[in-house]
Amino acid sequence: MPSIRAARYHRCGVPREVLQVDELAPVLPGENEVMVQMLSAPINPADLNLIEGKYGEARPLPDVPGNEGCGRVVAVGAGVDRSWVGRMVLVADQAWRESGNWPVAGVVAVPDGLSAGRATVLRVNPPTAWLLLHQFTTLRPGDWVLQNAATSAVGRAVIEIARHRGWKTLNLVRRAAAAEEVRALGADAVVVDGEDMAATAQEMLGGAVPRLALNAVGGVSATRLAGLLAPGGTLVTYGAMSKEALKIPNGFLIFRDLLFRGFWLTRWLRAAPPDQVSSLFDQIFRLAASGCFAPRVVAEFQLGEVSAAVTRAEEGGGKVLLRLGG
């Protein structure tokens, strides 16, 4: 078989400086594995953090990044039903490559009707949003959910899921210009984050006191978000865009008994029973088929342009995709 190309980093550092495209010898799928010809993969912030050596776990080097991607099964190993051949699937790691082998238990079959361009972004952010909304408190119709980083991929998914579930969202954004974009997704209230945010937010809530807040920023933004919670409410941190530590006033704990939790999708997927994982993706695919989770693609690059691709991804503003095959 001809060699395959993969983006790899042999040391951690600035992504555009340490990534290179290597030629690798292909390997036939082993027992309970499928060979996937990759089609597309997004570049997520977690991918960049992993390459930088700033993620929650390190992997042996050299490593192929890419915590999600979409491809088509072209071969199966012993113990795998041949009906997998031809199926489009989502993979969970090392996606920035032309092809590779993954355990069949870890890939997710994509239902007919979803294109690779739509499916490739469904493995990380929408499941994160779904679990943030369902794992930490029981929300009733009409309840409010607070979040910062509302224009992020997870933030946008939170808005769309909440709208379908009958919950309201109050969303913090960094710039007033982003408010209309968030409202178009179905946001019920949008506030520019800052020192004077609380008074405006409370007016928009109209006396409601939310019990769930979702934090992807950290620092003072998270503190302001927690300040809007009801006594006994929960703030869940799943990101740290500001790179500032979470600051919790003592009064939030003593007088209001707020709960501060963390969430990492990788940990959840490793621990969850297969039927729960299957049910989760069934919900995500159902919403995607109805029009949710359309990626804001700002640029696409070929695998050989991976350094330019990560440079563009660092600029933000939307999703950057790697095209990996035809």
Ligand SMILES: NC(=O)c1ccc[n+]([C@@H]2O[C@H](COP(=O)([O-])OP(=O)(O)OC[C@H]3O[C@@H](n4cnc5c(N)ncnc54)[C@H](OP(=O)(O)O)[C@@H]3O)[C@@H](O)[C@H]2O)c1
The other form holds:
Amino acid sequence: MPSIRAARYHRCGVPREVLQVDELAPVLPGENEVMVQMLSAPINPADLNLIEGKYGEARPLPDVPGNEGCGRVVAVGAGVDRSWVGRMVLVADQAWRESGNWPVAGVVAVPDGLSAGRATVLRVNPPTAWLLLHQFTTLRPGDWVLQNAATSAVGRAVIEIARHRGWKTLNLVRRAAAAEEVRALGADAVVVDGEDMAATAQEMLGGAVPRLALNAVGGVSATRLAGLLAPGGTLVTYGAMSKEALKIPNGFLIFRDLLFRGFWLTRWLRAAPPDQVSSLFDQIFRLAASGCFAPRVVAEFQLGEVSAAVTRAEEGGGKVLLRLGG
Ligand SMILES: NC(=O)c1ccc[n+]([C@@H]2O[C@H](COP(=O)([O-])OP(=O)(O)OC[C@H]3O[C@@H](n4cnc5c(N)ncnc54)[C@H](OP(=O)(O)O)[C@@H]3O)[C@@H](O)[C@H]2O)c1
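What I would like now is the form predicted in complex with the named molecule, since the data block earlier showed the form predicted alone; can you produce it?
Complete assembly follows, chain above in first position.
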């Protein structure tokens, strides 16, 4: 078998400086593994954090980054039904490669009718949004959910899922220019984050007292979000785009009994029984088929251009995709 190419980092550091494309000897799929010819993979903030050595969990080096991606099964190992061959699947971890082997239990089969371009972003962010909305509070029809980083892939999925479930969203964005784009997804209210946003937000809420707030920014943005919660409400932190620590006034705990929780999809997936995982992806694929979760792609790069790709991803504005084959 010819060698395959993979993006790898041999030490943690600035992604564009430490990433290189290596030739690797291909390995036949082992027991209960499938060999996947990769098609594409997005670059997510967690990928950059992992390469920088700033993620919650380190991996042995050298490592292939890529916390999600999409490809087609081309071979199976012992114990795997041959009907997997030819199926499009989503893989988790080590996705930035032309091909590789993954345990069959960890790949997700993509239903017919979804293109690779649509499917490649469905493994991480929409499931995170779904679980953030369903795991922490029982929301009733018409209830409000608050969030920051509303332009992010998770934030956009939160808006689309909430709209589908009959919940309202109040969304903080950091650029006024992003408000219209977020409204077009179905956001009920959009406010530019800043010191004076509370009065505007409260006016938009019209007396409603939200019980759930989703935080992907940290720092004072999270404080402002929590300030809008009802007594006993929950702020779930799942990202830290500002890289600033949470700042929680004592009174939020003493007088308002707010709950501060965290969420990590990897932890949830490691603990969840297989039927819960498949039911989660059934919901995600059903919504994707109805038009939700279209990626906001700003650029596409070949694997050999991975340094340019991560540089573009750091600039933000939408997802950068790596084309890996096909
Ligand atoms: N815990 C989990 O299991 C889990 C799962 C998935 C994602 N995440 C996390 O969720 C967050 C969003 O991921 P994503 O893939 O959806 O993001 P994304 O699509 O790449 O978007 C990034 C978002 O962060 C905002 N942003 C960038 N730098 C910022 C800063 N310095 N201060 C405030 N906002 C900033 C961007 O705003 P602009 O549009 O204005 O640039 C945009 O809304 C990340 O922190 C990611 O690691 C966590």
